[in-house]
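The chain below stands alone, shown as structure tokens; this is the form predicted alone.
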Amino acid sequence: MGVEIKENYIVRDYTPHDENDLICEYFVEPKKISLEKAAQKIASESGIGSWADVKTLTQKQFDALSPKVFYLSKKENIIQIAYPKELFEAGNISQILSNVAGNVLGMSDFKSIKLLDINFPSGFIRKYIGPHYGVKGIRKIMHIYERPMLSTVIKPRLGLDEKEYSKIAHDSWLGGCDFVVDDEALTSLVNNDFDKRMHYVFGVKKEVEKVTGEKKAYIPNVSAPYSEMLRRAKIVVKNGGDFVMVNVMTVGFSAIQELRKLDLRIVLYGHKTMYAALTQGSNGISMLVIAKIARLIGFDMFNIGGEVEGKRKESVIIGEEIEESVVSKDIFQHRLQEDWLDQKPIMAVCSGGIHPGKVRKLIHALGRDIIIQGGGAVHAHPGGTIAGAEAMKQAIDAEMLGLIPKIYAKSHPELAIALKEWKD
């Protein structure tokens, strides 16, 4: 018999050290195995095991590096394994992930499992460089200090030249929006150059701050390979721009801890496009661990999604709407904002089918701290973009009054016509 005996996985009695352990904690559905076979095989796969009874594995290693499962709740389906952090490399992601969401996400014994959550060691997190602006940098920058701000993503997506783009940015910004975003799909295309792009948007931002007296920032899609990436950063930066936005799924963890490192001072904007190839029902990996990393890696903005309502009791929530585990046990925050040693909170990113009878949900669920997005709320509203950003803009204000939307909404018609046009 060899030294990796399955059942010696499991302790119960184990307390989890934040120096020395990564803790994960998985939902799993076994297949014809119990929920304590299930927590053996995710032990041994993630960690120094194997499904045969290897030789080369000596009992001080067993001893000095198998992982714990010290939590298991059959009611709920959940798992909790330390992990002693001499598995990982610690300030490489990519070689973490492939331990505790590789293989194992993958194996035939389960119907289904999903990684829930991941606690790093305290040594871990200082390895990264994390936000270098975080939430207070981002207000210093906007000169917005207490409500949310609005953003709107340019509809249609794709498909508008760089002319038309700026002038609805234009219009988007003299509304109200804070932020005009690039749709993730938007890098540079035949009829809308990233170069020129940049060039007219830019130009049309100075004009409405002039016109308006405040601070508005656009938000250029730099997704690229990496070499381009970092050409078109460098470009917004040359431009007086202040903000980024990457694909973090498409371009990849190490991509991004590369642009991180050049500081170049510009505020990174995180877009989960391709997420949901990670989660499909009660499989793959949760929206909270996308966003831990995003944090870890350096990006100071994440998009998490725009729905707060679902079906709480499930594990996971599909699509656009926002998974509860984001949502903070604090009322009025959510996770990207809670204490985790020298790394800053960051802005959580709310967007898809946002519209303004939503405002007010999310503001009670997530709090201030938070980047309200619409697109098509705002560049659908029957009286155009201008007004779909003013409704929008209203919202947000009647909640900081503390007034229903409907009362405030009797004196500001741009806000009427929305809430008429889209119930919540």
Given for the second form:
2 protein chains.
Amino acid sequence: MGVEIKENYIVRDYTPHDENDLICEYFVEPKKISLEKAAQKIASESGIGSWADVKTLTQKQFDALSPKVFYLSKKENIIQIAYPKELFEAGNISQILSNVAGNVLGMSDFKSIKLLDINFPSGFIRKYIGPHYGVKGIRKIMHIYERPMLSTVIKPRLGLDEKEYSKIAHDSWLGGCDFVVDDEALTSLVNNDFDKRMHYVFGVKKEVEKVTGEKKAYIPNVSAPYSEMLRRAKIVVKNGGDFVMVNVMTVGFSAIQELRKLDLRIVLYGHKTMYAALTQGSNGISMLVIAKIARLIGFDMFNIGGEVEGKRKESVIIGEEIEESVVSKDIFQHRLQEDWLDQKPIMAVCSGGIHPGKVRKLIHALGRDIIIQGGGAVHAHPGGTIAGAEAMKQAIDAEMLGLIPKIYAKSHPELAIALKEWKD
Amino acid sequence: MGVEIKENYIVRDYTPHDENDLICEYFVEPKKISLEKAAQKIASESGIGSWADVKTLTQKQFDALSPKVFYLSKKENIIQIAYPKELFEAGNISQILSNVAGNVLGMSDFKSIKLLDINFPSGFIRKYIGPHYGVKGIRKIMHIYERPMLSTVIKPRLGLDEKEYSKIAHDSWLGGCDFVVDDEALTSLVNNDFDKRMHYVFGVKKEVEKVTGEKKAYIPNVSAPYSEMLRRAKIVVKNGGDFVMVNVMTVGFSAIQELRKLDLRIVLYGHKTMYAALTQGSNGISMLVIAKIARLIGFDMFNIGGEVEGKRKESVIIGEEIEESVVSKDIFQHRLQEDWLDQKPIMAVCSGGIHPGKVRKLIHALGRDIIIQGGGAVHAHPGGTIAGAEAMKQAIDAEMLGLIPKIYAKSHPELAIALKEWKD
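The structure above corresponds to the form predicted alone; please provide the structure of the form predicted together with a further copy of the same chain.
All chains and molecules follow, beginning with the one already shown.
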């Protein structure tokens, strides 16, 4: 006690070990200090340091638990830090984020600071329960093994009563949608009660399945305080449902881990609502980090957005992260490598302004193991919801036949109308 | 169906009703569009609109559920929106945030957008369970009715084993701290096991209580996946503990609401770690919104930071919000009014770089119903942890006696040393 600790966290020749180190990549714009000094501050604050010169730490303790800044680029404003695994509770995502995305993100020494990626030690990946179904399990439930699947969110997102809602679900399925998904803000509302909605929509689902001979799925949003969320999930199961949706950020990791652990034999779909509060702008956490946590804590499906073009290609980077077994490092996209061991791949759900004209690009960028989710494009089709669903399905069929949409549209008027209605 | 909806959300002469409207204040910097246009987009996206002209909505539904932008200031980049309460599930914070802090925060039409405050309809406030103990209950447990209370986080935050940790807790209490709190990243680690730590620290607590004749409290961090969090909370109760800490953002609202509902007869302390990812920088949610949610879902104590000077005074604004019954509107700090009805006041915990020289200002700004939390200042005092705690306690005592710290320090060497060591 009382010794003077030598604090130096920059160790450029350090080579991290996948068994021993948790690696974080940060984007940092320092305010009035050098990037080296900023890196020291981040390593200290997210490690074992304090703003004051604490007397209760020995040099031995310091050396054993000290994070190491092993990469630092002034050109890119990037640093990488290797944290000894002893600083973390492996299976406790709350603890891990408290360390690497806690106080450091609020320090006044930086103009901006963002946690871009975390590479977990393999021992950590093994500690998490992971997805139950994943891509294969979902395809088995749906009896769809080759093509991308088609989903829609009912519009208007709020305002329809249970019966009106089920009517539009009916038309969406009839037109060719495989999935109907609740909006992230549709839970149990005054004019659209959860239990009643389940009754109507699952009733309609059975009807359409009989008519079409196809498996259809409804994904109700069960996001709520935990015991109510659990009650709603059980009602879904009771109604013969196979899927539920949960808002990852507004419900929170801890309750979701519990729901996964109970293993109610339902596929878990993670919605990213409120993500922008963390991921957009100067300070925060990247969407990639949230997607990785979603895989660790056991989602089977995750909404990755629809950004597959341009410089960022965020959806592509995240799509690979959740669907590959071994994810390679991408220095341009600031993605670290990751070995997912036996954790199943999550099915990526693509959504956000998607219409038939974008389907081809989505599949080319992300492959066939995706669910393409159209909201507006399905329900705002000039021919109505059934035609809107047909047009989206036709866009997928065209791609599976190796035809460009324009050609296929010659014999499919719904697609022709959609391609005319919405351009990129 | 198929009608052309007239979308206009700007209704400047609209007067919101506390029983019917949920009000949001946003800071918005539009990109290439006017603030009016931006306001329309926000109201549409967080209301019942879609990017496409949806055919499934009637004008009647639209009018009944349409949000109203009733305040718009180009000078301040501020808009206020009144949302009809029917758009929300009153007791479901996940649903409310999905609406008002969901997609809107990620729209590409804005350079930045931040949700600054939410005023809840009174019916909503009644739906939440709220704090069990609050300020009065905590004072009763501690037998401290007049003065601000003193707390410390053990430093180094990580790295000490259970026995070393309990030794420093011992010294902190002996020196005059009322509370010892775990760091937000200290849960159950390889060299500091949760159950073992409880055994040692609660043992030491009893010893100090006997020696000093004073009630002391230990606040363990139980943040973990839900069932493990519950197990840990029960171990705290079994050890005679009265308090637990939970990381609000990294654990998540849903699991916390469940823990509160179980009513284990423990005081809930909310730590704000990872808040900066949401609250700092251009896009996001203000700390004020998170603090209000903490009161709704039932925390008894909440960490408000230590910013009481300068233009922002964030801690003061938040401190009032969680401790007053009726909170007044503050146009400069962008705080809306709120009537908290019967919801108990939360005890504010002030922390972050606090040392004896700052105690007077804290009390003047926030009043006596606060817990002053010193980490570094306690454990980095040149005389060690006991002296560090004494110095902090002396700073509180001085203020209670109406003496300025410098005068009181003449007869209290620990305080004198601290005042010399740390200047503002």
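Only the largest set of C-alpha atoms that superpose within 1.5 Å between the two forms is called the rigid core. Residue numbers count along the first chain shown, from 1. Computed from a predicted structure; not experimentally measured.
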| query | finding |
| --- | --- |
| S223 C-alpha shift between the two forms of 2 Å or more, rigid core reference | no |
